[in-house]
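The data below hold one chain only, encoded as structure tokens and taken in the form predicted on its own.
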Amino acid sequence: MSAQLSSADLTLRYPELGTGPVPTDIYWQPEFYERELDAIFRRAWLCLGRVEEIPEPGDYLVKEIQTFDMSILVVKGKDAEIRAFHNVCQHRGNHVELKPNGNCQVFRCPFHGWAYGLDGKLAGVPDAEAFYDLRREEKGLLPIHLDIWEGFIFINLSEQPDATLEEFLGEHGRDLVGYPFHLGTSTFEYQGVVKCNWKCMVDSFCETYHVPVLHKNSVTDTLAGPNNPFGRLIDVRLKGPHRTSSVVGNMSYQPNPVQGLAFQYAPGPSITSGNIDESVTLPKGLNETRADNWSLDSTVFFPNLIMVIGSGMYFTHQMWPLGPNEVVWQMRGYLRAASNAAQRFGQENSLVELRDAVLEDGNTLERIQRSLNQGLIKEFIFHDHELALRHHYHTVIEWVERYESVR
């Protein structure tokens, strides 16, 4: 059954969030930015990649978390365990590994040659007898808490996390278990620095009220259509600090000739097509209303990971704040592997259409931030179908206030 698109009933399901305007100070004030780094980014579980990136023992990734000017080494050990360490030699602080990825049996610091095993233990020190007080057992690589959910690698920078990854993801994580994330082995990536607050960028991908206007020349016809002129959502579900928005697909859309060929031969529906793959069994947390006119879910893992998931492909956004009005944006797409040239053409069409739509989203953000910095917008008035943005605001405030109340 096709979902009925109500004009005003989403926000009223969550009366604790209110319906009034919210102040914009948290989107630009430098002092608040410093508070949320401690209260949120040093405490929440943060995604660094997928297990398919390091399939064999000795495979490793170096991930730069620019928010904290921090280099993280993620490695698969000989025992098949995946571990994370600070990429810092315990002799003089040089980075142990300089390449972004690879395979090795020992990490050897390129400064003085101190060597570390895949388990992080100190394995070798040149001319060790000349040190006066060398306690090898205390000089291994500094470990970082790591756990895995559905093939996604998460770390937590706290000395002792407040919750396990399973507890942190809660109902939100449980309801998405079973989606075939592992089939998205053909990947593409975009990255850039945008002069806006990280929360503004998260919010830009969490509502479709803008779709008929901003995307009028790209995805309006497939992700809204004539029966949805205001870009209303099917549903919004809030689960702890996380949230999911279900987006309409125009099932009567007729593609142009090039699109038609691409849609026909792609190894799975493109997110921009609005189509679904009936052969995919969705977990409870996707298209939770089971609407026939569903195309995709935009699901947010607080604080900085968005997964946009369809039945045939998915892609992620991650936002790594650099300051109160600057953020590193990373987008990564996951498609089913193509087995012939026709399928590869279909993939490339999906990639280009998605790229163009996302660039339209990013086009507004720096102008918005300038207005906020100048104090010209003192409050946001959220549309009913911008409920995810209202929830984001309240979640950030809650995390900061709760952290500071127990310090």
Given for the second form:
Amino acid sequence: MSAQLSSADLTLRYPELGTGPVPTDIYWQPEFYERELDAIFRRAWLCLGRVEEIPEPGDYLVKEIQTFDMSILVVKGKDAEIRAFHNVCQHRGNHVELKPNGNCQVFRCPFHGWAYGLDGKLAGVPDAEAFYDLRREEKGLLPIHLDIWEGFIFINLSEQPDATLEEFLGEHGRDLVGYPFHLGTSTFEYQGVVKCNWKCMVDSFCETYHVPVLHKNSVTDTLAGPNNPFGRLIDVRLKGPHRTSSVVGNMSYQPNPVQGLAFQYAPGPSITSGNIDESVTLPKGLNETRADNWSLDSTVFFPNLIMVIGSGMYFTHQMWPLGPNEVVWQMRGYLRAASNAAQRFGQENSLVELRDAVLEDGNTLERIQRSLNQGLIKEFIFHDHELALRHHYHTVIEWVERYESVR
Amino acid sequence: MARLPNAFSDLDRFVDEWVLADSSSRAAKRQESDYADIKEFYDAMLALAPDALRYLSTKQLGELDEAEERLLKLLLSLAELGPAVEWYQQAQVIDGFPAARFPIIRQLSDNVPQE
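Would you mind giving the form predicted in complex with its partner chain, to go alongside the form predicted on its own above?
The next block holds the full complex; its first chain is the one shown before.
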């Protein structure tokens, strides 16, 4: 079987992006990083998790946004509405909730005991008579804009978002509606800090040109394979600030012994198995060219979320920058539930293989950053199938320039 | 009392070392193990894994007795070691980002039923 790969130039479909090299200053300069925080991370919609994490009224999550050293409370109200607040008591500023998750009827600040309802309203102040000018209605928890797309909870840190979540996701979001995200109920998460620019890390999961070389010991045979020696993609599609790369699967892949047993007992086809769950109807935006040798789409929700979606499981990478050359890396897996004890083995294989494969990326990212920091690589030239990286560069520049031009 | 279901008693010699609490402990154990020990465990487990998985596929998480749960945990250690043998022929990922810098912070339970 010959691989179904894009033969036409992908990049030439987007003449506005050009084909030339791009300067690398934005991947290391502290000054540009500060501009990105204001123009992008304080303006764009950012994903914080899934609705299944807080199914019942009173369920809450405390999410630490390390990029801004910010603690955010996400809570499901008695009216089943999910809201987000700064986790900050409006008396003296202590954090109201210290546990990472739980269920409660009221949040009580552990400093002086001020209490807040699930809707954020100030519900109780010990010895309230002793305050001179306490206006309770003005002392509720500070709300944060929140909206939900396909079960994913997004927040927006600006006072007034430029666009609704639906508008922000646009065609990209519309084209992914209908994938059974809700079936990925068995979840796991890895987290670490990598000394690299957040954009370089996003980029490393958007091209497969590196797969036959960097991942030669692990996933080369499944995602590239003999029919695709240079790790070409099926397709790349750019939609607003978001982008999707469609990745080849090797349908005739012969698994290793333990891996093969794991594939057999996985609750849904493993993302690297070359197998597809035919019962899943993919929405328009996944495997958009309907290639018959597709394994997964790597789809970026600008700015910092990547969903890697196969027919039987998906996982996400999320990057929270700590500085121009340091980033918190969160990888979450969403597997289907095990319907018997043996499928727990299939799940464990999925998380172990995923972790090992991405551990192969980390050192390279830190070496790239050292080279950037030293000024030893002044420009990036992009392969046609690194189109997603070129688009990322232009999107970041566009967002920063647009924000600064209207300020 | 047998520590494993009868058909799998040959694996009893691995129980003390390879029945571990959770994914995090299994990952740590792999990092600190000699490859020869990993390979010995892998080979012995692989021989019985098809039967063990067939056996456990008739059971539900949350309903396993202690012996069955030990068998499952041996299989989960096998899953952790699979790539060590099949991809790297060494305990660690080749040129891998240190596993300790990318720990698992939310795990799947080994014994709670899933829905």
